[in-house]
Each structure stands twice: as structure tokens, then as C-alpha cells.
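Form predicted on its own, single chain, as C-alpha cells, below.
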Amino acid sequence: MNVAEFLQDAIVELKDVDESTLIPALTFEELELDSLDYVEIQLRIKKKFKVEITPELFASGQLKNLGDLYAYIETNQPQAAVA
């Protein structure tokens, strides 16, 4: 399973939405997430990709939509769990 499906998997199963809207385009804003959501899914991208995601990622900008997440964790990944 690559960084995109484990994050639409997760996405779909906390905010029960249509997975064919979850695009890389699609803005955190406009999925809703509220401060549990966040904590959740930052809590499973670093179990299953060891991959930290700060509160700080998101409130400054550089993670402003699924793309630039799915690219943040294929980029900061150890290569072990590349694999």
C-alpha cells in the first residue's frame, strides 16, 4: 500500500467521505478535519511510515493539501520503510 491509499484509506474511515473526492489538490480546509482528525492521522503516518508531522507543518503553510503531504512522507521516510 503506497502513502496515498494509506492516507485516503485513513481519511475515509475518520470523515466517512466518497474516497474518489480525496484528490491531491484537495485542501485540509475543505475535507474539514477537525484537531482530532489531525492528531489521528499524524499519529498513523508515524506508526506505519515513521514519518513526524507537526502541528507546525500545517499552521505555517507547507502542508497546505493531500499532495503536499503524500509528497512531505515519500520524501522524509526512512528508507527501511520504503521498502
Second form
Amino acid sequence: MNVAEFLQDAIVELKDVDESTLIPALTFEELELDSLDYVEIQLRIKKKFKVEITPELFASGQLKNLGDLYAYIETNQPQAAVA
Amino acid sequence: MDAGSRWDAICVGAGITSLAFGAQVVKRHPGARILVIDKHGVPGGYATVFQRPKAGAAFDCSLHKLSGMGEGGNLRRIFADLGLDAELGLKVPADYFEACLPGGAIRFGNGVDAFRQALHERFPHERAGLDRFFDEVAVHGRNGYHQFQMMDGTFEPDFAQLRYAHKHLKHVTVADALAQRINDPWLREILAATGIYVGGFPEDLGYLYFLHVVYATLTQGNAYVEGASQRLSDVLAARIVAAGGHVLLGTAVRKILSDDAGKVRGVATARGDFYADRVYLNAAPHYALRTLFDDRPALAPIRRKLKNLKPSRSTTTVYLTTDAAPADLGLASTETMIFASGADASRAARAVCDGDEACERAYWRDSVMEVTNYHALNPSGGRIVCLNVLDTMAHWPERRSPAYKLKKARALNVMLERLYAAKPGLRGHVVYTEVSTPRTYERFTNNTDGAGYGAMVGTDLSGHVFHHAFPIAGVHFLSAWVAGPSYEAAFGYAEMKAKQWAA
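Switching from the form predicted on its own: structure of the form predicted in complex with its partner chain?
Next comes the full complex, this chain leading.
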């Protein structure tokens, strides 16, 4: 399962939304994540991909939409985890 | 200090989160120069004391209980990191609270085991529901309590539990969740009473967050700071000043200054402009967006999102002194919850709250009233007792108007009569009183609707992340509006922001 598939499953479970709506351009604003949702997403990413997503990445706007998040994880994933 | 001077960071508002943030930054980064600005004449925001020397009283505005002060508590760890535990005297009460019900009082010892046992004894027919409630506190309350540790990797949650909590506990109110678990209406009232610590009635608060609050106050150890909250605020402010910073009081911030590229430059005040690349707002976000920023299109989405961020309830408080030790007059517990005369009356009264009379009845008479016996915590501070009810600004007229004064007198009368009904020995021994209203709190803090606890943590939390992707770089938000109410949340969020300082 790739990064996008894993996160789409997690978000569908979390927000009870239609998977077809989870396009990369969808912003976290549009997803209406709450503070607890953010914590869980960060934890799931860390556990699955060994990538640290600090709250500041969301707060600063560096990660604005799903596409940003997928790309950040893929770029920062440790090589061993990718293999 | 010269206007126009340059700082490493400016904090707008000297509330407890600003002070905790500043003290943690200067400890981690010696040499960091922080300017804290507040319109009020003393630092601390709600964490302040006001003096009435003729009455021999120093009244604490907010320090009714610090949770997380036991072994393993979040606040205890942060206090230890800052060396505050050595500098501040801490008092640990023996009791949790005394519940005054029409049929008699129940005194609860401090700690989850004592509370649970007393409830089992008094409500044996509710054992199954109580066990379920305490299991949820132990699992989901604990997970919520360790949110910051989850993010920094020092606490590993069970994901199945998180999943269950998101699906079944986050979008249900305390009132509805307790109704599903507990049949006895008085037991529901007792279990829900701690919601007053975070500014919500049972129909306001989300159950999942409420479990977190119960876990914090019941299992993580409570303590009070000797010298009350002003002492804590003063010590933190002194740390900032000792490191080369400054706490500028009596000065309102008028505008946040930013450049055309959308980067913060500093702040404008009546004493001139001050400059920094980082500005931390310890102010209600509604107030900040309405007052402190120019009307630029980039802020429109934030303003829209703020509509989902509801303020917690405000309070009406009676501060009083007695002519003898309150314990000798029948008020022995450090904290007492006085319940309305009929179980289930509270929610029904609040549901039809329309007009002065109905609101006064609902909030002042038919909802739980919390009583803090400060004398039992610190006899040297005076014979001081505080009465608190949750309230709302909506039915309070403008300050200083004749109607306002009359309404204050009515509030005083209703709340004192409730106190005397529960503790008759106090009648005739109250020698000084003062009433604070939602208008008072708005005046001193600019908090939306005079909210005493920042944002309401209800069943819709989507507005709570309004600050993400804020369009002016270098602007950060502090305070209970983003962290959740209480000292632990304030210090925990301040710690998280202080850790990000070097980034």
C-alpha cells in the first residue's frame, strides 16, 4: 500500500467521507480536521512511515493539502522503510 | 525602554500562556529577548489577584485548582523543568470536593480510588455504569491527557482505543453520554460537575474531552500555589525580565504590523511601535482578528473559520470574606459543589433561558455552584471564599448602568442564599462581598463574551485549528483558545511552542 492509499484509508475511517473526494488538491481546511484528528494523523504517519510530522508543518502552512502531505512523507521516508 | 526597539519575539497579552511560553523560551535559549505587552496593570491575565486591603483580602481570579501536580503529572514535570517547584510553595488538599445535594452532603477524598469508592457506596445500584465511566476515564481520559506526549513520541497510544474514541465519544455531549450510562439523575449531576472547571455545562461539552478533564483533575494530583495565581504569574514574568526581556503593562496593543509580503514586523501601541519577526498572540482570536489586523483579503478564510470556534461559558463570581475561619462556620472542604434543588432541573432551566428572569434562574439558581474555600488552602491569605456559577454575557446590560448594578445585587443575593442554605453556619458571618460578571471578565481580558476558559471544547472541534496556515508569517497564537482550558493545557501548549523556537 503506498502513502496515498494508506492515508486515504485512514482519513476515510477518521472523517467518514467518500474516498473519491480525497484528491491531492483537497486542503485540510476543506477536510475540517479538528485538533484530535491532526494528532491521530501525525501518529499514524509516524508509526507507519517513520516520518515525523510536527504540528508546525500544518500550522505554518507548509502542508496545506493532501498532495503536500503525500510528497512530504515520500521525500522524508527513511530508505529502510521504503524498501 | 525606547519605543521602536527590536526584540526576538513580542507576546501580545501577559496571560499565563504568554508568561509560561516566555519563561520556557529563555530557559532553553538564554539570551532570547522577549517583550510581553498587556493593557492591564498586572501580569497574568486570569491568573491574577486583586487586593482589597480594607477587607484584609487578596482575591484570586482563577486559581481554583492546578491539576497534573502529582507524580507523573504534566504540570509537575514542567514546573520541575523550570525549577518552579522549588520557588513556589505548593499546597496539596486532602479532599476532592464536597457535593451538597438536597438530601445531604457527600465528601469525596482526593484521588480516583476515594471518589470511585464513595460513589459505589452511595449509588450501589449504579455500579455497572460507574465502572464503565471510570474505565473510560482510565483509557480515553488518559490518552487525551497525553496528547502532547503522543506528538513528541514519548507516549504510545493504542490505536484501536483512539479509533473507538473518535467514533463513539468525540461527537456526543457529556449529558447524552452520561444519560446512556447512568440512570440516577443525581449521580449524573455529580459526575458532570467538574465541567465547571472548563467552562461548560453537560450539554455543552464533548464527552471525550470531558474524560480528559476528569482524568487530569482526579488522577494526576491537585495542588494550589501559595500566594495564589499572582505569585505564579509574577515568578514567570520575573524569569523573562531577568533574561533581558520586558513586561510592558498598562499598554494596549493597537495593531499587528506586517509587510506587503505577508510577514509580521511587530506591533503598534500608544507608546510607539515595537519590532520583532515573531509575534505571539495571547488574546482571544475573535478579538485579535476584529481589532488587531488590517482588513486584508488573505484573512477572510480565517475569519470564516473562527465562526466555528465557540467561546466557553463565562462566570459570575462572588468574592467574599468572613469574620471567622470558614471551617469554624461549617465550610470545611476546600471545594464544595452546591447542586440545584431538583435533579435534571438544571438542563431544563437552561433550555428555556429567554429573558432576564429565566436566565438568572437557570444560571444562578438552577445550575451547580462551585465554592472554593481559599482560607482552608492558605490561612495567611485572609478568610476568603469564592462562589462561581457559569453564566453568559447575553443577559447582562452594559457596565455602570443602573440595570447592571441592580442585576449584580440580584446575583449576589441568589448566590449567597444558596450558600447559606447549604452551609447555614455562614449566615451573619459574611462581612465583605464583591461580584464579578461576564462584563468584568471581558473588560480585563478582551475574551469573547467574557469567556473564562477560552474556547468551548464541544462536539464540533473544527474551528479549533483556525490558526493553521495563518496568512501572515511569524504570527503565532497562544492561550486556551488553541490549547484547551486549564493551566495544564496552557503550560503544555506553551512548552510545545517553546520547543519550536529554534525551527
